[in-house]
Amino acid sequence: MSWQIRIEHSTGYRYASPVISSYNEARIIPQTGDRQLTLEATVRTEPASTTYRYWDYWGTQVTAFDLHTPHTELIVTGRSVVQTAPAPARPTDVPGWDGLTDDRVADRFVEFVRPTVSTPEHPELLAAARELAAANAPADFLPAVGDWVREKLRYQPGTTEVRTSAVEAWQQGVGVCQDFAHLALVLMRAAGMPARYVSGYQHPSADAAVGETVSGQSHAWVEGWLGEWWGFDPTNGVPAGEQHVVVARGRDYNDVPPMFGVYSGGASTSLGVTVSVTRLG
């Protein structure tokens, strides 16, 4: 069945001294595509400002602004309200995997095949992948490399960054849905599998009470190349499904940041992000 959820998503900054211009980029919008359809979707400013859109390279839509009045913090707030599918059943008609690194699937797909600064290559993830691939037909890699990344990351917010690499992350045992995207990205990729980071939100309750609002997570996950992409969490190590929700696709986190911009001014101290979902069907 169905969910329709309504997201909210604030973010901001506080800055030293009086900013006289900045350029910003939001992506806070959620996508429309197979499994997920965006009835209703705002992002406005404080300052206010007139914003616009435009898609970018990798199919995200951003909401772009300037201000050009003084001023000493920036809040962002978007809106949105999204219906959302079930996870599909994981693809049956699944090319084997000599069929899923040949040639042409790698050069349809070159952008996400080839390592990142965020998810480089390492001679240890190599071995690891290879060996889940020589144990696993396609259909069932994902959800196996889910399990290991599980079993070498633990959970715990605050020890890594957004500039933490997978093998940064790996190597500390630790990180965050974000790391946990990176590093099983790695593996895909040596693996020889085309593989994209996904960044949205997730209701945190699969048996979410229709009209409770409660606090929500930013969130990442990955895509895999299956004759068709397939979604996977493996921060949670299930598919992406009616909880999740699709904002932005790319090569890593660096593609889909929710919020970048320069300005002119003092140092900036960030107000932090709070995302309210409510199930509302």
The other form holds:
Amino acid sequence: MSWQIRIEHSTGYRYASPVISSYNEARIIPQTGDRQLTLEATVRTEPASTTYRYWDYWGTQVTAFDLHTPHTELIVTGRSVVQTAPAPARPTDVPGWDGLTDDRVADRFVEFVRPTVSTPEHPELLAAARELAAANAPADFLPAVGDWVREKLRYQPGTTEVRTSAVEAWQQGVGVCQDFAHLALVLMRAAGMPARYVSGYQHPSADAAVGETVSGQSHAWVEGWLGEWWGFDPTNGVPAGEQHVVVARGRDYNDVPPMFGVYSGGASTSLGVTVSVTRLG
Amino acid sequence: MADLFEGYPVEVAAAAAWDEVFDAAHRPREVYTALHDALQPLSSSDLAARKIALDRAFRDAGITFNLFGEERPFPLDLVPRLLSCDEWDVIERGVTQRVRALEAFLDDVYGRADVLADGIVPRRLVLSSSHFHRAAHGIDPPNGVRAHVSGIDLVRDERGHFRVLEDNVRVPSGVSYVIENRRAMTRVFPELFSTHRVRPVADYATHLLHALRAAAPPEVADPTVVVLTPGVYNAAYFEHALLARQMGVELVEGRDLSVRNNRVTMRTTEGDHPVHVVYRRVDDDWLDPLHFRPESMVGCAGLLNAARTGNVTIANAVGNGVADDKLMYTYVPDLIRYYLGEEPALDNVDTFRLEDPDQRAHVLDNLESLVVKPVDGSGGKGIVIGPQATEAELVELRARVLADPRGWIAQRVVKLSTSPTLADDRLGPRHVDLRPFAVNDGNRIWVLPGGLTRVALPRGSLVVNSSQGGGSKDTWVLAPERVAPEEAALLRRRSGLTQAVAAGPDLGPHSSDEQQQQQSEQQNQQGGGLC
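Got the form predicted on its own; any chance of the form predicted in complex with its partner chain too?
Up next: the whole complex, starting with the chain shown before.
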């Protein structure tokens, strides 16, 4: 049974001195795909601007805008209504490790099997990945990776930032959903499984009441190639289902930042991110 | 009087370099006969005097790159390099063909990527190229052109065959030398231009401006073109200024441009003025701080999205560097077959792909006899010439290749052809290459007749890059003879020519319209050469 969810996502910056000119891109519009349908999506900025939308290389709908009136605060708000589907059953007709990691698969998904700045190689992580891959068939591998990551990382907001790599988070033993996802990606890629980063939102409650607005999360999880892409949330140890709303997919966080831009001016403070979600049905 | 070419060594061994002027029997090749006859009677002191005049001509034109401490001066040698119209025909066809294939490839990899799906080029090669810019995906240039200007580097091998050494479809530079070399040479050697039918180069800027205007958004009736330079401290600033001046367009820096609502304007004393085509001489990485290096001060934020909306055209297009990747280069003959259904008119230099385990093993066993190059280097940076490297350099190279096989290619050491070059008051053989420039206006690819001949000034050196102490030569493409045979004989007698310098009019590949055009261009050039 599918869900219908309304999401309101707000993010912004405050500047020490007025900013005269600023160029930005937001990636906050949920995707329409196999298991998800975006019914409505608007992006507004304060100060107001004319926005321009395009689809980027990764298939993410980007909202670009520039501002030329002096401002000391910039707030971007995305509102969307999305229909989501329950988690699909774990794929059964999965090729074995040999089939998953052969040259044709590796070439087809080359971007998702190579290390990145945020998901670098590490000998100990490689060893751990090999051990998990030896003990698990590909279909069982993602949940096993999720268990391993949750054993090594304690969820604690504020301990890492967007540039923290998976290896750094692992060494510190703490992180947020982004770090959980990055660390899972390192292990999956080390085992040769094509793996991608997913950014989006999560409704916090599996038995959410219809019509009740609650505080949600900007979230990140992973997808592995098992002959088809299959989503898994290593932070929560569950497959991605109707509580998960996909905004963007890429190699790591850097391909899908919800908000980034350049401006000329003094220092800025992040106003943080607020996400509220309402299950509409 | 001593023969100026006396003692000019021409090796006859099979592996010896091809000499541009002399054949193995030390006879001047047909195309050089007139030049040889004209130069031979000159004494060393004549030559020295002309050299001084040549240097002065350069100084007067303000070609003093060393001023900014960024690059050495690029000395112009006295002896021009000549190409017969038959030789040029092959080069022109080969360069045009290559540019057509590279254009098709760029359009494909930033769009449907059929070439990857069809397995012509491994997907991993393209997607792992540091110049494959995903931010450029989905930007469709208005008239389809991405390589408005290309520089295809050629070398001539031991058997006299031209081979492609590399492709430059990012921001190829050096054309200003071609233009200025010719200007200086016509001042210093006017008589040579009266005995040779040299195809002109002075109209390069006209062709470039035409191509840039043709690339503008279609709804703009009278597009504004600008040249975007990183500024006066850039090594090629002189060229940027020269091209802007010759095209009659503004030379701007990043701070002169701004983007609002995906429209580009430049600040002028009369207010903001819309801009439709940016001929940028700023590298991708610095072009748009929103998508590339955020700290860049030489670019213009928002430019890429302005191009994406079709309001402005960036020339050359962002992301072209994926076609310059030297590993990609090894696939260009395949691309010519795949996209054009033709056989390459110009061959590559034999190249090993170090990603391939067997080729890598072979190369590592033979490092001391090969040239090894980083795939994304330019200007000769990082190249290791095996026969000239020390043992320690080869050990280091081996480690670097093993650490990153994708990052390197290896080539046979081609003994580049030699051309007589003035050094220490004498003419000695020095190795040369050739960079022809092609301009694509969307309908036709025009190749500037000639191009930049670079010459390695130290004896025996194979490194011609200006950043490595290279010089240059004026490069003459001889036009086909258009005069009646009796008249030609008369002309030859008058000018002391003993042999015809070029083939008859029916041998050229050009249409009669083009012949007409060449002829009138030719007249212009001769007029200029004689004053």
